[in-house]
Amino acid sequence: MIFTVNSPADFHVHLRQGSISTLVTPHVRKGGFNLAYVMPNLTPPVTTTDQALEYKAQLEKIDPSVTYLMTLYLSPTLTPEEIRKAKEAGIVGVKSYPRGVTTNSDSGIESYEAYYPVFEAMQEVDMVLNLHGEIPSNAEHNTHILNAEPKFLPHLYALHAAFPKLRIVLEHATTRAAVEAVKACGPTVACTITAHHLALTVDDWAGQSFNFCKPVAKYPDDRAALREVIKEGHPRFFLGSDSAPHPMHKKSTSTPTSGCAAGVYTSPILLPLVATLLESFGAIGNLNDFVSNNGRAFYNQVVSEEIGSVQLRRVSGVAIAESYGSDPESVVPFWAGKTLDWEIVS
């Protein structure tokens, strides 16, 4: 059985910097994708147009066959003037990280109201606001990694109400509450879903560092909600892998004072993995919409065979590599050592 996917696009991927970027950037194409929406949480974060363009040039030097859509990191230095400059330079979006909730988010925000002038400029020039949809843990308010996403949703509603023409993407939804919130909003609000959150529940990452990411996978009913909205074919839900590589010495170890790094790495196996997962819950017929059509429509990106179609072949158990690269910066993919039911036709 052969399945053709037109113009696969990953609307949320981490390509890092330095030598690990050299290792993982070609994995976007290896995993079947020709468009990558690149996250800005480097060290230091990408907060200006010039930094984003320099980063893009570095990625294109590593692998020029992929289209890289660049983003800025929402920070106090970002101004409406910089937004207009970014738009003219082809920068597509701005990513908001609440402070301290995930990797390299120490420069994240604490309040949205201060950024309303920036959001107004984004709405005027039609840039996308990407929201990491969690609030920081707070014991006094009983906020923790399992309810941080539902507690964020009032912010989504408030931003959508204040800026109804602003395109907003709630990133990497993990809960039924998030799915229902996005569906309740207007057509300018969309949502990405990762491959690994279609597979995992809380039991899978408790004690298993390679399944640990933020936001964490939640309950079986939450996973069911993610699967249901894909099977339904809702046009405002699409793939954003949140593929996040970490070297083995950060991912596989923790100490009494430092936990393991948060992130699941799916880029090199992404399209076969998504096909395997969608088939498992009866949604393989919506593969094109989920990995191409829906996201490209929301981001005003063309869908065309000329851009590049990818053929998948139904197989019986293709083994996933145990790791990529070499120490000290080898990275371990999701489901390492397990098998997939689809492979890319060379």
Second form
There are 2 protein chains.
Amino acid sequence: MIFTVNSPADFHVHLRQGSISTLVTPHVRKGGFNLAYVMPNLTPPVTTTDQALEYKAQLEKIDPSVTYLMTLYLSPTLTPEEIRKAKEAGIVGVKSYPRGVTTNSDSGIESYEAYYPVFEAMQEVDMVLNLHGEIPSNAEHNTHILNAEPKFLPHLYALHAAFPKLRIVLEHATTRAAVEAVKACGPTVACTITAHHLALTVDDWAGQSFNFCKPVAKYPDDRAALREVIKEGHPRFFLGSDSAPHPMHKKSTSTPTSGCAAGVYTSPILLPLVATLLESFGAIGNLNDFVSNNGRAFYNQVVSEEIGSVQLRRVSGVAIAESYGSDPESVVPFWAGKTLDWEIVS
Amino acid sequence: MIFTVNSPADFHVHLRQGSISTLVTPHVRKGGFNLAYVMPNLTPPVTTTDQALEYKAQLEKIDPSVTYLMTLYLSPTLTPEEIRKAKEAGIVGVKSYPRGVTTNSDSGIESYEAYYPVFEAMQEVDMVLNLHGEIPSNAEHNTHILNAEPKFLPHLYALHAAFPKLRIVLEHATTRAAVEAVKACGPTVACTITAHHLALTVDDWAGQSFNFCKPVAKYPDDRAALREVIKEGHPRFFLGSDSAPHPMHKKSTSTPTSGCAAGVYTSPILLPLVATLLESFGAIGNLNDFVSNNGRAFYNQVVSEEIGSVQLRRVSGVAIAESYGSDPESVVPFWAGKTLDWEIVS
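Given the form predicted on its own, corresponding form predicted together with another copy of the chain:
Let us now look at the entire complex, which starts with that chain.
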């Protein structure tokens, strides 16, 4: 059985910098994708047009066969003028990280209202706002990593109300509440879903650091909501893998004083993985919409066979590699050692 | 400042077997305690009176200065006759593990009604039923490690209603729901609380395997409920450390296919740790009740200076050891590298 996917696009991916970037950037193509929407949380974060263009040039040097859509990191240095410059330069979005909730988010934002002039400019020039939708944990208010996303949703509603024409993407939704919130918003609000959040629940990352990521996978009912919204074919939900490579030693080991890195790495197996997952819950028929049509429509990106159609073949259990690269920077993919039911036809 | 604690008693502790037992059993005394209520989840589990007596003899050989109260592991081999024999032999309780929820629980129970004749005999001879109060995860019913305890509580109510005179201890409560359930029961139902669940929330074990245990630490509001019930001095709540040593390499490392061991090790620092925690939330005045009086009253164990009063001294930051023992079986204590505000006066 052969399944053809037109122009697969990953609308949320971490391609890092330095030697790990050289390793993982070609995995976008290896995983079946020819468009990568690139996150700006480098060290230091990508906060200017010039940095973003330089980063894009580095990625194109590593693998010129992929289209890289670039983003800026929302921070106090970002001005309406810089937004206009960024738009001119072809930069697509601005990513907002609440402070301290995930990898390299120390420069993240604390309150949105200070950024309203920036959002106003983004709405005007039609740039996309990408939201990491969690609020920081706070024991006094019973805010923790399991309810950090639902508690963020009032911010989503407020931003959408204040800037109804601003295109907003709630990134890597993990809860039923988030799915319902995005549905309740207008056509300018969309939502990415990762592959791994279609597979994991809290039980899977408890004591298992390779499955630990931010936002953490939630309860079975939340996973069910993510699966359902794909199955029903809602047009404003699409794939953003949040593929986030870390060297194996940072994932496998904790010390009593420091935990493991947050992030699940799916790039090199992404399209077969998504096909395997969608098939497992009866949504394989929506594969093209989920990994291409919906996201490309929202981002005004052409869907075309010429860009690159990818053929998937149904197989009986192809093993996933144990790791990619070599020590000390080898990276372990999600589901390492498990098997996939689909493979890309070379 | 000196604080005297009379007859500290740990009503839930794992003393293991073999060489790790030799290492950790003396830590009961080191941590300030002279009574240990010993869990039966060895390999194979302690299911008979003879096994329990043999295990007790092994522990007494390692450290004869501690009183060991022994328990049996509830399983289909346990009969009313064996209960009477156990009572005669001085065995105090029977521990129930739902199948598969924690370390060495593969022989745990699946349904309680089959055990009603055993419980009837326990009620008759006045043995204690110790409940690991979690139901197994089940995605279809949205049951996961965070709600496994609240979903167990109907079993507690049902057992208490069926056997109103049977003394029952809900072990290592971690949720507000469990605290309220135990309060709502009659005087034959009590509850242990660990030291580490007074410190941790879900944020602390996410990606940090040394803080991972079962039941997992829950939300800040649940931790607040545990603290409140100690602060209010409720007589049916008392310390059971659930101190559960694992070799460091089983705690520190995950592989993609297997996670780390569940368990937090507090024995060697237990009394100073509990004092530090209780002081942190304004309950140091209830230290004697929590670590001695309440539990001893429930278990009909004498409180007396002669058994051993322990003096604690207020200090400014005594460092906790990084580990105990030597490779490959060294064990890392809870809060390794952090400091305590109290120490035992030698």
